[in-house]
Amino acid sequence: MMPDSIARFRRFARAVTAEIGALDSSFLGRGRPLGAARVVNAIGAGRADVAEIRAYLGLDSGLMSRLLRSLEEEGLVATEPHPEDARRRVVRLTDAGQREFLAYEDISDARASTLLARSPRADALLRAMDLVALTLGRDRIAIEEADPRGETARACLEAYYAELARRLESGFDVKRSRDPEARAMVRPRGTFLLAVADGLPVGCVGLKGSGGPIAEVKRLWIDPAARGFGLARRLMQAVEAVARDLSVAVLRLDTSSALPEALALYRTSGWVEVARFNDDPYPDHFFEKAL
């Protein structure tokens, strides 16, 4: 690696540290440092298990205890034993803590808007931010089941359709495709999985089933910023695990030669190319895998 690369990385780290106020004793002017503010944010975002929050923030147990104690003394949080395991603790925001969480949210949103407005290339800046965030947090990307009719799932599918429209010579019209019904991708017939990075979706895949021994894998998509991290393989492994749980014996899928990354993935993960099994106008490669 060239010395200039190291210097550029360190310049970036210094700029981010200064911009977010990591060294300020009063983060965002609310009277407490960044660590305590991050704990408030984690709880306000829906995390309650103290051990889970500590792991999410990368804090040691001593620092986590000190931060919780200071927030309790301020009257912002309350901790209590876990209802199912007395060895664990859960934490919640008090009414004052909820007000503080919302204040942080408003200030943070305003600062983000101001920064993006300062940039002459806001879209490029956001893409770079996505890449940095995903690189730093790649080990924390989770695979979660979701409702294919939900807003997040639909956003992923629309991004998938838009990419197909760009990459296929004929374009792509979902009305001409064999688009699976949502109910075919919900248990007990199938499933819909999202790859989620700190609350934001970065990939998806569906399992279209009928309750019988054969099901289809559909709509595998990875956000461009998240490619190269092995997420497509992780999603495929996860969807195969669900298929086994649903007693599916054979999986099928179709794809296009305009998607060489997908072809490479299937050919190196146990899928066997077979004859065409549907009349969808877009795919030109068809695969099966026995489970």
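Predicted model, so just to flag it, every value in this text is computed and none were measured. For the two forms, the rigid core is made up of the largest set of C-alpha atoms that agree within 1.5 Å on superposition. Positions refer to the first chain, counted from 1. Compared with the form predicted in complex with the DNA:
- Ala112 lies in a different rigid part from Pro83 when the motion between the two forms is split into two rigid parts.
- Rigid-part rotation between the two forms: 17° for the smaller part relative to the larger (C-alpha based, whole degrees).
Got the form predicted on its own; any chance of the form predicted in complex with the DNA too?
Next up is only this chain, free of partner chains and other molecules.
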């Protein structure tokens, strides 16, 4: 490791602590101690189980309980027993609580946007932040099914097309390629999977089926900031699992020698190179895998 890499890391930690500490204290100023504000935000972020919130915030059970009581007194949250296990409790925000949560969100958003506006190269800064955030949070990246026509999926596909255009010598035009009909990538014929980090998409893959025994893997893409974590392999494993679930017997895919990482991945995960099986102008390598 470079001799000053630890110094550089620690400079980063210092710079960020100052800024992020301020970000934390911006949760104050609404007449509520930090602990209570953090609970409101955890619930607003979708955490409902008391134990889950406690684990997330690292709180003692007694302290947690007291914070919830004080938020209840304020009329911000309501708790009720868990429907399946009456020992556990679920918390939700009341309307007033929701408003308070949104006020906190506004504070955070405003802070973020001020800091970004100060940056001379906000795009480069964001890419750098993505890389840091994804590296630190790589274990929290989840794979989930999504509608390929949805907004999130379309953003991934746009990024995929843009990258192909950059990397293929001939450029890339979706219309000239065999653009899979979106319905072929929706159950029961196929699927579309997203890799999601903290609510933002960082990768995707499609399974284009016809209802028959052969299906095709399409649109494998990983955000540059999320490369190197084995995410492509995870997506491929997930898409193969769905294919098996849909009783697909043989998977196919086409790819290009302009994408050497993809070629290497297929070759080391059970895919066999076969003869060209379509007349799409872009691919020059074709693979098959029996399930």
